[in-house]
Amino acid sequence: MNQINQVAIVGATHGNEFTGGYLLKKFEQFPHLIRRTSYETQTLLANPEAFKVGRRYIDKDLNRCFLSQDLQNSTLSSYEDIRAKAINQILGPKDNPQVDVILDLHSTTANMGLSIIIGNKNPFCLQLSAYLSAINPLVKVCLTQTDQASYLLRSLCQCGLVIEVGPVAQGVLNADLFLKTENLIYTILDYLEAYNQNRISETYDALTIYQDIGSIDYPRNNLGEIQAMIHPQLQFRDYEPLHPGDPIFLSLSGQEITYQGESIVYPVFINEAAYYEKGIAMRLTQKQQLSNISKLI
């Protein structure tokens, strides 16, 4: 990546995820906290109306509104579609963004701890992720392979990162996760500053990533009603290995339902509250080790 000139910190893409929204409120009160000398940092409250009423969205999920064709479609007139077009004007346009790095702040009801989610194997994003996980072993890195055609807000630029923290209930501030997210942001901003000033003395060649490979829905009847819940042995065990034959669901009648895959996987977003409407009980990932990352830069 060339010189970093513009960084955007985005919060409340989902209005009931208070960690990001209130961190932005803090940064607006104390802008020196995110000010660095070699680049400009801007903040953006993505979904202010949903944040105001403490709802995930008003009409539809804003974080599914950034497909290029949707941004150009004047007939899409929901609140979130209009808001996505406005954000594209502020941070984009998608094919020629005004920002070099996007930090999109999210929280989850799942036990994701401190997670970085990236959408591609951009060398700079990989090196940054390797640095973050090396200095803080609590940081996990997920890869959801998407390109510029993605519908996610982070896809507005090549180096768009999601900071996902949990577990925290929707519409609730958790001081511990608030502070951990805040410190992670400062660490990233300091890294970007050091990168611009050629002060990165050490590169990190190894990175563990969790590659998204799909999702599993809850068992349902022919009316679409859920017939089982996450098994107690799996609840809160994000990033832990799930073996074929391990229990994943417990039916309403008390029957255990086991994982029928053929290999070990690592579930994430287990029992995420916002995913019930999307038909997702958990995302499945494969654990991978990347090496020689510095040679990609």
Second form
Protein chains: 2
Amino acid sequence: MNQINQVAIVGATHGNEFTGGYLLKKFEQFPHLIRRTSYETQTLLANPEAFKVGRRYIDKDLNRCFLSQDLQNSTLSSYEDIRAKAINQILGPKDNPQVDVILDLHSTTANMGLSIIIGNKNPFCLQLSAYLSAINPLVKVCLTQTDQASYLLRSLCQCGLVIEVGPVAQGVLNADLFLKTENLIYTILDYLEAYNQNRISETYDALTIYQDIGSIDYPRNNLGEIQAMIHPQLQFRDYEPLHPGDPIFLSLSGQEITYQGESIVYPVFINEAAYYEKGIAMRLTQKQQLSNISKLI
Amino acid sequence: MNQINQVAIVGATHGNEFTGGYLLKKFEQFPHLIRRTSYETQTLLANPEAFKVGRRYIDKDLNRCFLSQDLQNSTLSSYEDIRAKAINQILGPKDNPQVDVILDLHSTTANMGLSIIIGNKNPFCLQLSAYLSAINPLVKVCLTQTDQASYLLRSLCQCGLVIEVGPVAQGVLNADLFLKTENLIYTILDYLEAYNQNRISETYDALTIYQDIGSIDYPRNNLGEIQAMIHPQLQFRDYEPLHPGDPIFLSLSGQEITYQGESIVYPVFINEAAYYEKGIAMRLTQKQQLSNISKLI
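Next up, the form predicted together with another copy of the chain. The previous block was the form predicted alone.
First the chain shown before, then all remaining chains and molecules of the complex.
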């Protein structure tokens, strides 16, 4: 990345994730908070209709609408498809975007703390992520699989970050997480300013990431109905090691179901409300230490 | 109350409160769990369409549809109005119900632990509530204002209890709260059995209740938009004393807003997701010690 000229802060991509939506309202009311001298910052309330009614989406999940072929497909005309195309015009187009950095603000019912989710190993993103996790132990960095990442809003530019905070219920503001997310945004904006002004003194060589490797669904019956819950011992244990044989579900009838994998994994998005309909009880990651990341720059 | 002949366990009155809905599914699969010898127990999934789509309601809040005049008003024809009339036929009619006891299972994003909410000082209900709070310190008993109580599903019979558990996000199953709710139901069913069989050895003379006295809304602007969040010091502090001058909100701009009442109150339903649209940031209660309740029997 040469110079950062345009930064977009996006909120309410999911209308019932209030942290991002209300942070945007704050920034629109007090624009000096996100103003820096060396680049422009814009805010974008991604799904205003869903935010108004406090639902994740109106017709379909907006954050699955950004595949290139879907953005170009004029027959897709749900509310979210239309919004995706509008957002692609404001921030994109996807292959040649107007913005250099996207911060897409999300929240989760899982205990993800302050998570940064990236979709590629863009050297600048890795340096920024390493900096954030170095100065704040609450920050964890997830790397999504490429095929997943390509339909997400953040895929509109090379340095698109999701900030995923939790645990917080859908449809509520949690002041503590609101303030932590706000501070994380200022830290990022300050880093971008320092980068533009050649004031980044330290580059990082190593970064711990949680590499997404797949997901596990709830046990279901023939009708697709859930037959088990996240085990109490796993609830809120995002980013902690899960060993083969550890309990992961408790069936409605009271039986423990254990993890049948062959090696240690690190679950995230454990018991995320919005993922019930997607067939995801948790996502599994591998904890990896990336090294020599400063050489990528 | 003479003899208990009919008990109804109701779940998913709100479709995104999964604890009750999935407990019903369990009871329907294993009916012996709720079978007792001296009375009949039936289960009722109150709002099946809302439960299917994981939303509180389809058209309007079902748990506000049970006013006598509304049940008799044939022009009210929303999905929930129709469901309310059907439920009134199954459990009611309201002035002469077929069931003696209703257990209506709810959950909340507020930290209400295991709350029993009653709508009147029915002597039998008070004894049952006193028993439950005596044997389990997690159980708290709330008494709703009469005008509020009359539109609720539980108002179909004199001994209608809401079991309100939290904190749990909408649209998720929390195994720990699921198990606690399940055990509380068995305790109640066993008490009813013992009552019928004249095996209640101890009557209680005193009961601590939290008497609902009103609510506070979020600070809003002229457009009705929320301008402040529950203060971090108040979040999850349901049933704890709130003193005049204590902080209750933190505005988006960072200012503390304090409680302006003149005496100590005990807030409940703090930051309940479903109450944002109802203009309720929390409900206020007074903690009261009822005495001589055994003389009411």
